[in-house]
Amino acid sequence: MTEQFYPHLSERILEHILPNGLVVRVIPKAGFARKYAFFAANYGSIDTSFHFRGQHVRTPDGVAHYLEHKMFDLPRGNVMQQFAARGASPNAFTSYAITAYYFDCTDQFEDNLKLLLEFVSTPYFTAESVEKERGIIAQEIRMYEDAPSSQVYEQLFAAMYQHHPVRAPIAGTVESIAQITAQTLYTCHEAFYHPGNMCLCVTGDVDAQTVFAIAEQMLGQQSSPVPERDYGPAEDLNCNALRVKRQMEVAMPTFMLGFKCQPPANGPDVLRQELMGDLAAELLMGEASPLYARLYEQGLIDPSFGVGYESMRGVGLLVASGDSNDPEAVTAAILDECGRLTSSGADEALFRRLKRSMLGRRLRDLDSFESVCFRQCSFLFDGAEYFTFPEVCEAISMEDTLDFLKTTVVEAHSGLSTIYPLED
């Protein structure tokens, strides 16, 4: 075991890594009656293509997420009900990039965390249960294809990239499902699911060696290849396509843009990057700039508009998004407004007052179990370590920001989604 301090968090970090590959984390939180596990596979839905044991894997769009419906079914039964008679509260989500499953309880944490471990890793598949989840999963789908939230953003992506397999939906479509067999889930939870591409996190008052001793006598020692993957051609930075609009039952049109950024390679550069990006969308669009106060008093824009930025393997992006009656006017000024920036400079006093804001709010997100776990794995899967979060983001200077600001907030490199109302 290794114990690792965050003196500017005061967290502790104890980790072992498992003969067979997995790491496990554990986050000691002295005196809490709660306790939490996130059992996560480096595993989403755009690992749709992949090499392994000597063979190439093409699969249908939304496996991932089929899989994550079909892990809860054991020979024995499901295992919701047996969660719930011990007191737990289980749950499960897909990802573009990772799969989790998760429980959090007060009593019986030891038996639960058994529960856990061994249904994500016992795969139970029969061709009867595979078609009767096809139907539910295809209402699932249809409700998302009837979200204006969720299409905008889809649209968004598809709109962007030209190869990339975040173009399709996290879910696939309901002709994609109807590719996929119980024979299709066994492949990729092979694949994917095995320990050596998964972390266990878990946070709570619990005993560290009792979870790694767990951990190892339900997962054994065998250790497994980890597949390729295969995410196409590099992208370009420019657009596949700028604008992509459609008509939908909204009161007023409510739109995403984003802009595309050269992705960082695994490492620390991927939390580097996140957090010089969320600081240049704040610096740039954010509730505490300029260019935001000229837009709401214009009526351009209104408390929906939201800015950050995204990535996982071989795409980042800044986006805005909210509801307004003119996106065209919004990405003008957004694109004039750069410009000024990175050609004049920035209120210095302003990029410490939102330096200071993102860490406080990262500081106070530290009292989510959910949100800690989540970080930990997806981080450790990008080769980085979250709790060094306070040091990256004081390194990051303003020249870098306006620097990657230039680069990134060109209309070449922009797509703009849009829903309209119906009668637009």
The other form holds:
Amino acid sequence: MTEQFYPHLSERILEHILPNGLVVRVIPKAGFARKYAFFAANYGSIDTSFHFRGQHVRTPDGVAHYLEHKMFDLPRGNVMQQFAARGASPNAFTSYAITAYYFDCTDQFEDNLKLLLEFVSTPYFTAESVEKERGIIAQEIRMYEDAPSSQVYEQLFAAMYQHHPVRAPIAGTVESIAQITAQTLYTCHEAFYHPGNMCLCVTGDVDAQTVFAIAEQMLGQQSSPVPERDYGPAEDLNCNALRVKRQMEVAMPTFMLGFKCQPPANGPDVLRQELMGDLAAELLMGEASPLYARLYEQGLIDPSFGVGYESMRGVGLLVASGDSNDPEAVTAAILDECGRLTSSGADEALFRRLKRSMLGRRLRDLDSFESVCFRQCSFLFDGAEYFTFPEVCEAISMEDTLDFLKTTVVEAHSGLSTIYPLED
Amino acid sequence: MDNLTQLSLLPGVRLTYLQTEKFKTDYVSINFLRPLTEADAPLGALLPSVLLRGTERYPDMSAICAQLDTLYGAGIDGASRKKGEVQIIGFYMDFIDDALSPDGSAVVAPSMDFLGEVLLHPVLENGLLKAEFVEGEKFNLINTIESQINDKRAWASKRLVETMFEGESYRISRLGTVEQVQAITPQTLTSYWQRVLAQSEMEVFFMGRASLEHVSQGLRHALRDLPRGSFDAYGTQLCYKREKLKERSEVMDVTQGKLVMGLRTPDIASTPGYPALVMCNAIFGGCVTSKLFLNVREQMSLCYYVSSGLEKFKGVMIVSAGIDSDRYEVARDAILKELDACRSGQISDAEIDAALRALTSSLQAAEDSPSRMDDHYLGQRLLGLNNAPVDLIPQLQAVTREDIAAAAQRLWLDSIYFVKGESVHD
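Having looked at the form predicted on its own, could you now put up the form predicted together with its partner chain?
Up next: the whole complex, starting with the chain shown before.
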């Protein structure tokens, strides 16, 4: 076991790595009633094409999410009920990059942890149960199709990326999930749900040694084959200022604007680029920026306006989104303002305040068990150590940030997705 | 709770203070308790956002933002909440505690000071709230109201409430209507602001590391200019009349139908039947071991989501389900069949046990969440109670199967609202 103390954060990480590669981390939090365990696979909706055991495998869109739904079945029944019988609420999610299973409880933590590790490492799918889930997932997909907030970004990714699997919605489509069988699920489970491709992170008032012992006992015997992922050829940053739009039953247009940038290689740069991407977005168009105040006063944006940096393997995107009656005017103003900032410089005092704010907000975010565990696992999968963020943030200069803006916020690298109201 | 202190800060202003060392964040909320009325709802929804546009010391959004960033990214938000027929407007703020401030600078006192500044010292023009801010925020609120149609699940619930509570204050949306918001002027909003400050009972909530002395001094200082007068009454009218079932539907551009059913009960959080109602809701549709989840969603695959929830101030249960548009009758009847099972006492020991565990865990976990504790104690104030969330646990343990069946029998279906896709015809 290793112990690392982060004095800037007043946090400790206790870590134990099993011989088969599983990383187990405990972040102790005294005084809380809740105990939280998060077990994640480095496997998301974008992992649809890979080499495994000498074969090239191409799976239908939406398998990672389908698998997540079906993992809750064990030969003896659905584990939801077993967790519930112990007062725990289990849940799971699938993102583009990872699949995670977690539970929350105040009592019988050890039994719940064993059950979590057991069900996630036990594939059990029958033709009948896979068939039955199809209706439920199809309903879920239809719900996303009805939600303008999902459609606006799915439409943007689909348009801006030529090859990368981020083009497809996380849950797939009703057509793509029709091709998923029990065998598809077994293959993907075998390829990606093994200890070397997973991370267990636990937080709350828990005993680390007990957690490590349970992980050894439940998962110590499993081996780890390694699939090689294929995200297709590198993406061209140029997307010719494309525009995609569709009409839905919305009251006012809602938009998402993206600027494609070079994704960082696995390693510490992933964290640096995320922090710098966030700072760059805030400096250019965040709530504290002069541009935001101007657009807000002109009524071009409202409190729904948000900015940030989105990244995953093979994808890096600076984004702005919200409701506006004139998304084109917002886009033009952002491009203009970036030209002004990169040629005549930005406000140093503003930049220092943005860093101060980022540091404080991320420190406070450590109160959230969900966020702590999610970030531990996702940065670990990308080769970065999340708890180093205060030092990484400190080292980012305004000059670097402006350089990043200059190469990223370029009309040719931009895409604008808009959902317009239906015409009467 | 042993770490709970309540005291009067000023006339009609109660502080509920919860000391804990477990968070890095301190949390404070300031709430004005108001009757929910047609005339005031839109004013209450608009006021917090106008006050957040600029103050005497921080005259515009950039200056406000700069101050929050300087306070290590402190967060402030205005809120208008509806609990029963009470509208609660105010602000909550969270900020890093002084003990964790990276450069050691004070954050707690300046944050409270900032909160007082926002409430009491907005930018005024000739004694009125600034017209530009009022107009800008009216525009945003109107967009928010018009955008409610985007979320069809919430839309169906909103329409159900309007149908079910026709003639009662509870039907009033906490946002008001577009027409009402359009009619607001700097004059009407300013006089509302002054009325709210002087004539409202207030509840202030704090949870975090800072000492009681530090917090109460900081708040007294922040509120030193608060006018106090006689207080407007507020409260919730309970309704026990059973009327003919109202079934309404609406065709919209959706691929998935949204079914919402509203039931009434005489049991609210301050009546003796409440623990049994809470158990009944958990067993019927409130958790993953519930009858609706297991039977209607999992076994019959009738719904993508289906659950029931309680409103503990007015005595309402709402069932919400996402279904295929052509399966309305089947889904409705399947849901009612499960309620009948509760009424006739067809409830297993395992169901009772699982519901109890889920509720216990949730009530214990509330103490790890400042916003849940805030909401809880605010609710307790409205109910004239003062229990901690965990105090409900022994009462739930004492509930019998017969009590649960009786609680289910006291529920009656009042209204149904259904949003269905265009391709479906009656």
